[in-house]
Amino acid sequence: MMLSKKSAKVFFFGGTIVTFAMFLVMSFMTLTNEVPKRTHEENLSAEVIAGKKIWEENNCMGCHTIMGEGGYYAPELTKVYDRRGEGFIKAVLQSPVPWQPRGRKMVAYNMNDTDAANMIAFLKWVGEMDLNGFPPEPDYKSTKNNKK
């Protein structure tokens, strides 16, 4: 079934204004008390922004996701400091050698102990964001549980 001209014109227009009127009111609400408060900007501290310059300096989103953007070659940071520990993260940051886990190899940063430091509290105050749920939990269930 086609639309009429008038029809078209009045379908058109009313989702332009719909939309923008969404636009608007997201607009309104991120800049509004919000983001702030979901994202924990009180924490920001020097650390964390120079640990967000060394992210974006060594482009590990080319790799890694976080937040569910970058890529998917590499695992999933958001909540990398809750699943693996400050240690983890700061025995890879600052391996001399390059990583294989898995068969995918991960540059070697050789951090120095401030650039690592950094660079965790980035992550750290990244997996603090409330994200509505992001990235959902694992559901690990045993095939023991799953015999009959």
Partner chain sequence: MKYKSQKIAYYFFALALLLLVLQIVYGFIMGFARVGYDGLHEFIPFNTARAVHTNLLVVWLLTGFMGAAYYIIPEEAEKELVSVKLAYVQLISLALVGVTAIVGYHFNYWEGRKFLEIPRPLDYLVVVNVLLFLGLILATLFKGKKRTTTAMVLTMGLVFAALLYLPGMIWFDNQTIDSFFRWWVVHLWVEGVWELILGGILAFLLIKLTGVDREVIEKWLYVIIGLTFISGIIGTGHHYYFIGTGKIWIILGGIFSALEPFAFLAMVFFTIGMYRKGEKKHPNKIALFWTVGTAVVSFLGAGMLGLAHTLPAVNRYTHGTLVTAMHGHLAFWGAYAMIVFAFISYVMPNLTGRKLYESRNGKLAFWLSNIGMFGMTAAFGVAGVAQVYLERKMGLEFGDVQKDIQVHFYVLIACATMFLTGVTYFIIEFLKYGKPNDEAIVEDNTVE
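Mind pulling up the form predicted in complex with its partner chain next to the form predicted on its own we just looked at?
Shown next is a single chain and nothing more.
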């Protein structure tokens, strides 16, 4: 075989250093230029941050997904503020018994008004992000031939 161990080693270290350098540059550009714009960092209020903390402390993404990341057991919540509105979200968060639409149970958080308001602020902020078209809009229309 023509390839020597030495050149294989150069391939590994060279390739790693070059791609890692590219990765760092791309990460830097992303964090300084893209993320502040796309996530509307100016709207990152104390309520939103408090909401994120509650989101983490209760491991909401252990069942739900947000920005598509989480547990796949309960609905995707990126656009839930638009979809369900404040009143519905508040009712779910403040329910003293497990919320169970279609039988699947959610932990009963029985949240106070402040916590619920912070969660809603967080979900509203997430819903306004520019996520490159995620979640996609449903795009199937029936093509079945009907009389009407």
